[in-house]
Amino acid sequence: MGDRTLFITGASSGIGAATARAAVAAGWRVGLMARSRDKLDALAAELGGDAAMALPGDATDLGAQQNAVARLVDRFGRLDAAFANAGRGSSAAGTEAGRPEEWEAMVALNITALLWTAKAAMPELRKRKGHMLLTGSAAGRRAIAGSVYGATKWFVHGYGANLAEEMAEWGGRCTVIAPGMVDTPFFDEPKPDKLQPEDVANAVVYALDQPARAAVREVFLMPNPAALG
């Protein structure tokens, strides 16, 4: 097991738990951020505590995030990378349809708690020239109708450029990873012929693995489902 840390928002299932696998195969340390403590303590022990610490807290809630953040380097030692990834879509799609309370929920979890983790990330990351990885969306690379979904991923999409210049300025990288739809409980139905978490992982970890003189801006991927026929 390597010494390199990463903070994982949404840890406790989806892509958030395929990259904390992921990550800990690749030798990285991982900190895992949700609000479903008995899932974060089960993925925590299936990794093993020398590997992974549960830290279950609100990722809306900034001082929860510095908190966890502060945890995570108590116990490790440092921060190399974190992981924005916590997000949610919404039941009704459009605007005229749509539902303004979904709304309030989705702009807290899609946008302002990914402005909460580079906020309680950056000055650990500044100490190692780190990395910070958000979770776009191939929503946010196009114009959906009516879709606010895909406008607080266009937001993801902007921030991530904007601070990935930066973070250039003291050395430091920012990575949008863009999929298209993805089979995880985000949805009500399996999507057998979708990108699967581990997939969204692998771009994790691929980003994260190059040379410091290489910043991967995006990585965008999408389904090929014709490749499974």
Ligand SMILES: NC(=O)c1ccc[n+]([C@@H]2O[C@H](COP(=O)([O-])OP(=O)(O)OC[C@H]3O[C@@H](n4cnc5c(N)ncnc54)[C@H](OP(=O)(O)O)[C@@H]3O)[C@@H](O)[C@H]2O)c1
Second form
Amino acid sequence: MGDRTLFITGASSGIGAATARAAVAAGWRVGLMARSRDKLDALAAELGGDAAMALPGDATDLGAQQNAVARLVDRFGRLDAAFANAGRGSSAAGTEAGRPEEWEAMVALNITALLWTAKAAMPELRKRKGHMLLTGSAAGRRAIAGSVYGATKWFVHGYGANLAEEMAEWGGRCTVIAPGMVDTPFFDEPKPDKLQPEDVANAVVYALDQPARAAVREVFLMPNPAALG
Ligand SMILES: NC(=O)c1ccc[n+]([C@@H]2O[C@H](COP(=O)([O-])OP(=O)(O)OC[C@H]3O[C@@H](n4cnc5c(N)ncnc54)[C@H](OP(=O)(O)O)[C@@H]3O)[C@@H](O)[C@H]2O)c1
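Could you switch over to the form predicted in complex with this ligand, since the one displayed so far is the form predicted alone?
And the full complex, kicking off with our chain again.
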């Protein structure tokens, strides 16, 4: 068991849960944050108490994230990396048909909670010349008609580039993970010909495990459905 420690938000399902599994397989310890305590407890039990800690809480609450990071550092002694991954979409696309209450919830989670993860983790990351990872999206790299969700991901890409410059001043790194469509509970229907959460988890572990001299600024991965047929 290694002693490098990774804090993950949105760890109860999809990309976050797959990343927890892949990171532990690669020798990391993980702190798991999401609102679903039962799912986090089950995942932590699967991964083992020496490797994983469930930290249930709401990522839109800065104090809850600071408390989770403090508990993780108290348990494992250090924080080397944080993955701001919690995010949500909306049921109504575009601006004219979009729902303002869903925009508020998306901004609160996809933007503000991501900032809270960076703010909560940064003092510990600085101590270890650590690594911040943010879940962006293919939707944050191109224009999609009226998409507020896509615009929250444009924020992630812009902020991630800015944070990479700030962290580089003291030897830290910041990576934006930018997947196309992934087969997760983000969607109501299965997407078997799209990326699997394990594919995105592998991209996270790739960025994490590069030597400190190599700062992977972005990993952009898309499904390749024609390869399956
Ligand atoms: N699926 C795709 O096609 C795709 C593509 C590109 C990017 N992404 C991005 O990937 C990230 C992960 O999404 P996913 O596809 O893995 O979907 P998912 O399975 O729905 O995962 C979303 C995670 O966020 C957590 N979450 C939601 N609200 C939260 C809150 N207030 N506080 C803490 N955690 C919260 C959920 O757990 P609880 O409900 O237990 O809180 C869950 O663990 C998101 O940022 C999404 O925008 C997804």
